[in-house]
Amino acid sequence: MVVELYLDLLSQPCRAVYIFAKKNNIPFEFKDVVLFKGQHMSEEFGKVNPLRKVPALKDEAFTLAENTAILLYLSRKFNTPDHWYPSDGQKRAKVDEYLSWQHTAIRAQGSKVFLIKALVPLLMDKPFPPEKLEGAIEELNSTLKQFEEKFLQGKLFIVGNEISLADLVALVELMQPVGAGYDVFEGSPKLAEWRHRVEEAIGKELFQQAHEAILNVKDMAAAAAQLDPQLKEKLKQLLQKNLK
């Protein structure tokens, strides 16, 4: 049986899993879980992941949640090329270091900008204070400076001369604010060059396919307009909680 991957490509971690599986010719069945429709809250999906989050994996009777765990499981099960998660102890540690850091750094700050710029206008009844967005962008820019100085430095990729899971996870996260209209690569040649190298290593066609939804704001607006009123209210409450 092929692996089942439960994904919504509006989600950064889902895009990382999708790209990794496709790039490495891993046989899988794409199970579309539309977050805007609340499908992650269904009883059926709850049997796969009681945490009600995507991505999720099902391999026969085995189920797994959390992006990093899924990426590592796939890399080991399907013996993907070593550069993704190096066997060399120090190189692997550097991948682990980035994956451990990014949750409260690039992911947190990039997601906040996306929420304020993209979702708040679609879901909230009143405009968000401009200073909140300015503060979020300032925090993201500070994090990007740390990313360049600590993780990229003068290297081609985060771990030397080849792409790794660290680069893949980093770039899909940075595309989230881009999808909301804030280009994090503008005015940053080093970051823009790194993005180009990562896209080339992944394959531009695959990269664009995975990001088609997040880069098309019109589609997002159409999806938001069709939201069930109860789900919309839950999302509004979640936004208010996350953006305090």
Contents of the next structure:
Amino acid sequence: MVVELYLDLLSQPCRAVYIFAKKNNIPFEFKDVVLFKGQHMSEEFGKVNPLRKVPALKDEAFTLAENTAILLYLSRKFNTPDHWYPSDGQKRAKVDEYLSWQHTAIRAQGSKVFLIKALVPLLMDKPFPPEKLEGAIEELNSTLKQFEEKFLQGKLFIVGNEISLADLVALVELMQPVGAGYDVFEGSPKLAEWRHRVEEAIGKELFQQAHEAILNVKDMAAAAAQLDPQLKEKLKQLLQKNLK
Amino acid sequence: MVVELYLDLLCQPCRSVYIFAKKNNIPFEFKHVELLKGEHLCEEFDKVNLLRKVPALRDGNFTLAESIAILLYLSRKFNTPDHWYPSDVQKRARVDEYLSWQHTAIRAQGCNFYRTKVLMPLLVGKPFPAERLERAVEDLKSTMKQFEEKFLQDKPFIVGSEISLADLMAIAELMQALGAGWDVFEGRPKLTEWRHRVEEAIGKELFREAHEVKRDGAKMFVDAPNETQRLTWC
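Compare with the form predicted on its own: the form predicted together with the partner chain:
Everything in the complex follows now, all chains and molecules, and the chain you saw is the first one.
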């Protein structure tokens, strides 16, 4: 029985897991969990992940949440090439350091810009005041500065000369505000060059495939327009809570 | 040259790192970085951690931030007992799962509560509006419920029958609320029993030592705060 990966490619961590599995030829069954249809709230999905979030993994009786845990689990079970999570103690520590820091930094700020710029107009009755978006963009820019100065510096990738889980997780997060129409790479040549290196290392076709949904705002708008009213209300409340 | 650990025991992840190093007899030099004196903002500390946060580690020329990265680095370098980060792939995944989730859950809500109740009033000189505090309390309660239902369930520890890095990180975060005047364990027998098990596994003396941070003569985390302490801090 193959591993089941419960994913919605609109979600950044899902893209990281999807790309990692495909790139490493890990056999898996793609279980589509359409967030816009509220499928993550179903009883069935609750058995896979009671936290009701994607990505989630099911390996026979074993279920697992959290993309960091899933990526590491897959890397161990399928013995993926060393550069993804180097066995060298210090390099590995640098990957751990990035994966830890990003939760409340790049992930948080990138998501916020996406939520305010793309989702609020689709779900809320009226847009947020412009200062909210400006503030979120400022925070994201400040985080990007830390990313360049502390994590990337003058290197090719976050940890040395080869792509690792750190770069993968970083890039999928940065593509989220891009999907909302805010190009984080514009105006930062170093960041743009790093992005191209990561895309090349992943493979352009796979990268594009994984990002098709997020880069297509039209389809998102169509999905939002068809939202079940109860679900829409729930999502609105979640948005308000996350963006207070 | 021993490993240097840059710590302020007021800070939850610092306590986890401190306890882990002491419990495993890892030789280290304690470099005190007093947050309330802004010592994390000085140029000297920049050389250790550009992110200006504690905990931080220096091992020769190698510097490292982020408590999880530091704990894992120490566990590998000093070959600590397996139960801290089990070699069994599924158990290890469970530790990874908790360590990942907690950033934006227990840690986030715990910090928010502590900031709202203790830190911001210190800075602005008066308590925060009641609704802010109520919301912070509700958010933390909701997260603790998820912790009990999804991560702890009916097990002695988060991952099976022995303490791991997951329990160590969790306990430090929950003790922070105590230091802010709220005994989160009261009325939660399962959580209380888990706390006692974790304390026993760490060793009561070491646990007390790590949590005996003094402020204004009061020991902040060790005992459930009395009325006077609550008034002093808020």
